[in-house]
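The chain below stands alone, shown as structure tokens; this is the form predicted alone.
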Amino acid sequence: MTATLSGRVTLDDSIFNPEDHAFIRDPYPTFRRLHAGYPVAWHDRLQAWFVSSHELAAAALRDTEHLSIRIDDWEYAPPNYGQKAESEKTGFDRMWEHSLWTIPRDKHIRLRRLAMPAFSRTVMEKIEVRIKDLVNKVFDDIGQADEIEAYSQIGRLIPAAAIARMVGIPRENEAVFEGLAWHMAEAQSPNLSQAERDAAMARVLPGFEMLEALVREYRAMKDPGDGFLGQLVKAQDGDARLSDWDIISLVSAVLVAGADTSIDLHTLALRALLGNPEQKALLREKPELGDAFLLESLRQGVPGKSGLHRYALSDFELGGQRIRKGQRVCPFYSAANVDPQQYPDPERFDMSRSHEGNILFGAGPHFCIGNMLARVQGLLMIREFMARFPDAELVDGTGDIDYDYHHHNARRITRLRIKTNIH
């Protein structure tokens, strides 16, 4: 452990470097170091506090008194997240000023309350039927192939298309919507340079134009229906209703949480399924453990490489460390989810373990709004995969795995080869 004269615990790249290829391939040695001596520590190069303790990360995620999700509250907030003249605002700017990441807490609570009917079990059951057809088509296209590449043939194809089906995007606009999905999370990342952020923002603008037109179309309907967009258009609490940009910001939130992250869920789930034969047998015997299997795939697979982002609203203390107003605090959920204080023998995949109190989809008022959709599509994919390829295995026992070493925040698997063994 390194401490300054003031008692501040500090990290450097020799202990934790999210861009290091060795860390991306195998993060567990780094996590062991963090758990042993750096539950809360300041990384000078990254200008952020990293919280690797599960208990403290969960506390930070729930702490709305001292921590904000608004990037505007960061001492190094990018200038193009600030106020612009109305005539200069792009679709991204209008989404951003209405989004769950920027609005004050009272408006955040109101927005989520109005949106809840669109995420009801009834709506999700209807959406599941549409997604099942999509999942079946993905596997129909694979057909009787001897080998599957899980990222390009499964993981990358299902998430954005599933959300497009949920939202009700016309088929002719699905490509535009998928472009929005791939770049939304990137455009909001504080880890990018200004030039990278500007480029990502430019790439999302056609998607916002398309959503604007679609919401206007639903507004004009005498009965917009009981689907996802219909519920949002009709949502009312007294005199309060959702504006067009409130709705677009909610769709954007679902895209960030449900599309980008779900790519990793699919590849991690397939690697876990085929890399743990005894667990695969247990899942076949007890399909009701499917949700627990997905949670364990995310926990043990550690998809993130640098954590979520929060910004200090005032000076306060966390885990014995003094956080200063304006500093970035990263509840490092990937590290926290393998904290041995919370999960005994954390590197072992065990879907029977308790996931009570997990922070896999966040915690507190910012709990992931799209978590149910991610789990629905993950379960559909795993069930269909097991039905079609019961004897599948990883090529060479590892899947000849490779990663995207330049992704802004994910340990994204970009190659996972699977032998189907159907011939």
The other form holds:
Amino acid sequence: MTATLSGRVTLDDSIFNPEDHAFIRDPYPTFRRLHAGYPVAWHDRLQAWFVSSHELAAAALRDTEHLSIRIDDWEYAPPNYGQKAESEKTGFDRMWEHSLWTIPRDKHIRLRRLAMPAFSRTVMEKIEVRIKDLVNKVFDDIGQADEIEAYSQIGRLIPAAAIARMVGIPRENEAVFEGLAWHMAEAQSPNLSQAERDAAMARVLPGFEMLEALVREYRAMKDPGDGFLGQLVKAQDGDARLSDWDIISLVSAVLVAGADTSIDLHTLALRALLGNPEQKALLREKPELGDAFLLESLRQGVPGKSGLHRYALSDFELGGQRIRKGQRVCPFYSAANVDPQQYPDPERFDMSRSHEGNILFGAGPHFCIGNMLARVQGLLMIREFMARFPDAELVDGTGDIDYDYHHHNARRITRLRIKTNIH
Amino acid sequence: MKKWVCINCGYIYDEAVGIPDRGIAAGTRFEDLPLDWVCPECAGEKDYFEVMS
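Would you mind giving the form predicted in complex with its partner chain, to go alongside the form predicted alone above?
In what comes next, the whole complex appears, and the chain from above leads the way.
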């Protein structure tokens, strides 16, 4: 630990480097170091505070008085997030103006209130039927194969298509929608250079054009129905209604939160299932533990390599550290989720442990809007996998696992080999 | 007795039931919960709750 005259705890790449291949392969040694001496610490190269303590990360996510989710509040805010002349605005700029990440608190409450019916149990039950077809198709395509590669044959195929089914994207537009899905999170990432972010923003524009046309179609319908877009088009609170760009920003929020990130849910769940035979037996015996199984897969599997992003609205103190206005603060959920103060024996996979107070889907006003969809698709996938391949094993006991070492935010598993053992 | 729903995550607070595990007795009205009380599911503030119709 390095203590400066001001008492500031600082980190360097020798303690924590999210791009380090050894860290991506096995993050636990780094997390042990962070929990031992760096619950809140400034990383000089990354110019951000990393909050690895579960208690403090949860507090930071809830602290809307001192911390903002708006990238515009960052001292190094990219210039293209500022005000532009109306004629210069792209679809990305318009989405951003209406986004859950940028609008003030009163509008945020209004938007979530109006959107709530679209995420209701009834709508989710209807969506579950459509996603079940999708999951079945993914497994039908695998058929009777001796071996499966879980990233390319399962994880990569389900999430964006599941959101497309939820939104009601026509099949002929699913490819454009998937382009939007893969590049939306990149276009908002502070981890990228300006050129990389500009390229990502350009890639999402055809998706916005398609969504604008689709929302217009729903507006023109006499009865837009009770599906996801139908609910949003009809949503009303007094005289208030959702605008077209409110709706597009909500779809974008679900995409950012649930497309790219859910890939890891599938691969981590399969690795946890096959890497812990006693837990697999328990899940078979008690299928009602399915949701806890998914939460534990996300917790112990450590999908993220950096953290969420918040920006200080004023000088304030967090965990004994003085945060300055404009600085970036990263509630490091992956580290927090294996904090031994919150989860005893944190490196052990145990779906029976308590997940009360977890921050697996965030906390506070920006709690993941697509969390139910992620859980629904994860449960459907794992149930179908267990039904079709009850004796499956990881190849060589490890799955011959490999990672994308260049992903902007995830410890993305890109190879997980499974023996199906059906012959 | 009313039911309140968190518009952030869908959690339902039922006044008739309370949350005995967390020391909130059955029959506690939503208005009587502390001002700094937050949703047990997503930690959203009280502003994020509305009466269920």
